[in-house]
Structure formats: structure tokens, C-alpha cells
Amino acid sequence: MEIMRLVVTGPVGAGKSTFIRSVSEIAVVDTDRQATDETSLIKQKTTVAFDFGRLAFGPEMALHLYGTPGQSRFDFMWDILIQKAHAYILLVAAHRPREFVDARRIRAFMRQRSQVPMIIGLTHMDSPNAWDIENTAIALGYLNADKCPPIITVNPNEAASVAQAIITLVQHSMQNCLV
């Protein structure tokens, strides 16, 4: 059996462990705890180590969704997930702006450690405060659309969404592996 292993990162409440229960075909694995430092402010608990979730495309061929840890005093736990990745998608809440630069934060720790392809996927798009796909790119220190990865949004309440989102992933990861 082929497996694909996908990574999905972001800062704390950017909707990781939502979006992996939203698609896994069987009970996710976590490790959540209640939440005690400043986390306690967005949600009573937070992950401590990872989620793991599965998703099959027939006998042959599956995708393992690892979630990581918000909290980069988890950091660890990003370093092991991202050695054996495929692939990732950096989750980041639209309607936080004052979390984008713990989004950088983790976007350059990925990167040095992994050249692997990513895409990142905006979430809380229905809020009123959620910034747009423009000037997020560009808080999140993409000047230049060139060099941008694919940003989309997503909706980690929704199998759909996340479905989507997951396809543009294998098929950017895809594309990359052809250039």
C-alpha cells in the first residue's frame, strides 16, 4: 500500500484537529488536553502532541493526516511530523491578524527543516474580521504573487472543504514533483 503523509500545521485555533475529524475515515487519534497557559482564551482544550487520521482511495493507496500542535512550545512534535512528510497545509485563522506572525513562525521552521510542498488554507472566513486572501498573503510575507504558494479557503467544519482543500494539496505536491 502507498501512503501519502500530510502534514496539517498552524497556530493554536486555526482548525487542525477539526479539519482532520471532518474527513478521517476512522476514529481520530489524539492527544488533546485541557488547556491552561493563554490557549484557555480561545478553546478549553488544545493538542499536545498530534492527531492522526486516515483516509483511503481504495486498496492501494491512502493518506495519513497528521495534525500538530499549535503551541511552539510543542515544537518537537512539528519536527517530527514534517521529517516524513509529503506535504503540508499551513492552516491560519483569518479573523486573528495578531496570530499571523506565530503562522510565519511556523511556516519558517517547516521550511527549514522540510522542502517539501505546502499550501495554506484560511479558515474563519465568515467572520466579519477576517482579512482577505490578498493582504493575508502579504502579512504572511508573500510580496510577490510568484512566489506564493496556493492560498484557499477552508472550512474545517465541513468534509466538503476539506476534501477540497486536501486535493489542491496532492495536487500541488504533484506538480511540484514534476518541475
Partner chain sequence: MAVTGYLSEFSLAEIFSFLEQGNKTGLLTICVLSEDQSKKRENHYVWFNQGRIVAASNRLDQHGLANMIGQRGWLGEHTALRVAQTCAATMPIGLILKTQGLLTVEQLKLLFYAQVMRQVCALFSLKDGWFQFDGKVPLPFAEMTGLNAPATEVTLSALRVLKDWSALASKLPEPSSAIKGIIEGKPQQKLNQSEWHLWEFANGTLALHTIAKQLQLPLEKAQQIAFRLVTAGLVEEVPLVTVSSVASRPEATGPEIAVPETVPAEATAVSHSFLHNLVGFLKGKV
Second form
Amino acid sequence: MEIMRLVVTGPVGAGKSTFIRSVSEIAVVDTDRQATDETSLIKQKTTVAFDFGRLAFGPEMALHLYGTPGQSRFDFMWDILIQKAHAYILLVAAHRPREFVDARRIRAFMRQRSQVPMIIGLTHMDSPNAWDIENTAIALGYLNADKCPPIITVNPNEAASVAQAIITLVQHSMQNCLV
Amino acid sequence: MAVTGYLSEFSLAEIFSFLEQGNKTGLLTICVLSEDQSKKRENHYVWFNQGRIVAASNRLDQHGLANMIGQRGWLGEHTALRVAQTCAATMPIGLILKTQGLLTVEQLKLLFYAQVMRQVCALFSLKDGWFQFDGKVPLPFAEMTGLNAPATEVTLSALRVLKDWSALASKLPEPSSAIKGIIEGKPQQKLNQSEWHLWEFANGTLALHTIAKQLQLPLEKAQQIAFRLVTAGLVEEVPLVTVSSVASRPEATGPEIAVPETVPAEATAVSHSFLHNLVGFLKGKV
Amino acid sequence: MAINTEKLGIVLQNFVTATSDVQGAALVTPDGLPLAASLPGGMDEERVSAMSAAMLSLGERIGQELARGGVDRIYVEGDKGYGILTSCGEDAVLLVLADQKAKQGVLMLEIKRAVAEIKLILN
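Form predicted on its own done; form predicted together with the partner chain now:
Okay, now the whole complex, with that chain kicking things off.
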């Protein structure tokens, strides 16, 4: 059995659990709990360990998707999940600039622990307050286009959009393999 | 597309850092939100050229600088305004007045200090406000002394004297995080002594609370200095997994040894045919 | 009605001091925030809380997926001691840390009592 493990990370409310639910062919193994901190202002439930989804596309081939919690108090879960990942996507809600700093923290954390390929997926791009790709890239600290990972727009609610995001991530991984 | 939001969510320090790093040119408008509804709405304007602050005012009629010159009695306000109107379409009025011998370089520096440094630094103590950046606004030559300052230099000066940090509490690097330099070589900015001290520790391995202890600084101060280095684009915050902090027990024997970072077990690579198959499969879902 | 965190703190503290071989205890919300704690020095309350919540949610998920039913208790036995998570109703989880000398039967009984007491305060 050949398995590729992708991690879906990002700040609270970026759409990580929804992302996985949109493409998983199995009922997603989630660890949602009622949110009681400031997270509850954004949504009712929050992931406390991880979400797990799967896509089998051959008799001996499967894609595993792991979603991390968003709050930094669960950073030990970030650590556990990133260790075995082949690649990851950092989801960022483009209409909540407040969270850009959290996204940077998560990225710095991941970068310190893993060199695997990554891309950035901007969610909530249909909101009137959403920042565009170029400006979000700057706000996330990507000043040099050469060193910037692929940044895409993704709607976690749409299976097609999520599939496209995973294609981008997989293709980005393939390029990295060739180098 | 809009670059807009509330200062309570995206602080002025972050905005300035964004505008400088993005080499932005245009007008930043800050609308002060006051709880007192009867008060007149108060707006502030800061103009940027290639990520540097070139002018600031609380009015858009382009009379701000002429007004300041008039107040100081260096020129009649009317004269200054006339100069501004007649020839300020292509170059900063400050430069014109200087070439005509009407103002000295020293006077321009004082004007710039009062107009930009003092006014903009004061904005950092705002509790909340709504901001918008418009990149299509032409440069306001009639408000410009011809001098400029990098946005983050203004941020550094402002944060050094900031008393009330409560609005920035959620933005400060966590005590358990390390800081790590993200520039090549030494910082170009003029840093003060405490900033230099912290910079020396920006190697991504020591938690801020440890650094604070070593430097004999209150933790809060260390976090604030670290935040200044972050907004100046010199370091980034790196959360550490503090295995040792949870595991260390008072009765633990022997000296406390830093737990070496676990070497990530590289996931075994997946084959190319696997990746091709996967992409083909996913394309069927798009 | 507001939760009496002061009272919770006292209950935990009493539990830790009065029960032999117990080193610490924490009461946390299911999403990983501390409600009350009495922990050995050097342990970060927030971190312990987040870990407890993650472990309980995983345990409950295992109980469900592997048809073990509702989870009463999760048990970690290390060579230096025990970590025991017990559900305290819908709103709280109790973590107890004990050293390796602890007698399991006594420990379980004491935890059961503490949980009953905590539930009274929570309701």
C-alpha cells in the first residue's frame, strides 16, 4: 500500500476541517469540541486533536489528509502531524488580517521542523473585505517572488476547488522531487 | 482590491510593515472610532512613496504644511499656499521653497519632524480605528517637505515610547517562542541598546522567557522589544515545542539538559507513478 | 450560573495534598482550556489542558470507531508514573498525575470521589 500524507494547517476558522470533509471519501474522523475561547466568536466547534480524511484511488494507493487544530496551545499536535507529512497546505482566511500573524507563527513552526513542500491556500476570497493574493503574500512575509510558494485561492466548501488545491500541492511536490 | 480593516485586528505596526515591505505608494487613511458619537469624526492621512512615509496630515485640502510654515512665522501662510498652488504639481513644495532660498534644510527637517514623526507616532496610541490604503492616490506635493522616512523606522520610534501596550497584547511574540533573524548580515536600522541585545539572541533556539532572564529584563519588556524587531522585518517568531517545560520535574536529578529537537523522521518518499495517478484521479473531480 | 472556580481550585488542591502519590491534577474544558489546576512546578497549565483535551477526544473517537462505547477513563502508564483522564460530565475533564508508587485501586477510588465532588460544583 502506497500512502501520501498531506497536512492541512492554518489559523482558527481558516476552513481546515471543511476542506478535508469536502474531499474525503470516508466519514471524516474528527475531534471537534465545543469552543469556549475567543474561537467561539468565529464558529461553534473546534478541532482539538486532528481531522482525518482519506481518498483511495487505486487498489494499493491512497491519499491521507490530516487537519491540525488552529490554536497554538495545540502545537504539540502540529509537531506530531508534520513529522510524517509529505507536503502541507497552509490555509489562511484572506478577510481576517488579524490572523496573518497566526499564519506566520504556524509557518515558522512547520518550517523549523520540516522541509517538505508547501503551498498556501487563501480562503474566504469572496468576502468584500478579503485581501488579494499579492497583498496577502506581502503581509505573510513573502517579499521575493522567487522564494514564495504557490499561493492559490480555495473554497473549502467546494469539492472541485479543494481537489484543485490538492493537485497544485501534489504538482508542487513533484517539481521539488525533480530538483 | 481593498486593503482595509480595523486597527484592533491589524495593528498600525503591522500595516506599516506591510506597506514598507510591499514598497507601496499611496494614501493610508485612518478613521478614528470614538465611543462618543457626538464628537466629530476624526481622520488622519499618511502618504507613502515606495514604502517610505513622505507626508502626514489630518486634512486633505493640501493646506496642512503651508499652515505649519505659517504658524512658525517662516513665511506667510498665503505665500506658502501660493507657491504650493502654482508650482507644486511636479515636486515637493519643501524642495521648491529650499531652491528659492525661502526655507533652510534645518527648517525642513523640523517641519518633517513635526508633521510626520510627531503626528504619526501619536497614532500608535489609538485604541481602535478603521483603516484603508488606496494605491491610486497621487503624491501630495503641497504637503511634502521632500524628506521621507522608512515606515518601520517610524514604527520603531513610536513603539519605543509607547506606554499602553494593551491593544497589541495578542500580537506580541509568545513567552515560549524563540525569535530568529530573517535578514542577511546586520540590521540596517538604527537599533537601541536593548534591541541590539535581543537581536544577539535571535537564533531560533532560546525561548523569550529564557532570553528575558538572561538579559535581566521583565518578560513583558522582552516581548515588546521582540515585537519591534518583528515589525522592523528583522526577525520572525518561532514557536518552540517545549517538551522540557512539561516534563521537567522539581525532583528531576541532574542539571536540566536542553532536550534536543527531535529530528523529523522524513516520511518515505512516494513514487512518481503514484503522484501521476493521484493528479489524474483528482482531475476527474475538478 | 457562574462556575465557582475558586471552589474547584480548593477541591483539586485538597485532592492532590490528601491523596498519597498524587503529584498533580487539572480540570479542563473539552476544548482544552484550564478551569482549575494544581500542578507540579514547571508544568504549564495551558499546555497540560490542551494535551488533556486532545487525548480525551482521540480516546473517545477510538471508543466510538472501535466499538468500545463511551469512554470513562484514559490511562497512560509510563515508567515514571501515571496520567489518568476521567470525564466529568459534558463540560469538564479531570487529569490526574500520580507517581509509579501509587496503588491503582486506591487511586481510582479517590478519583471517583473527586469527580463526584467536582460534578456537584459544576452543576
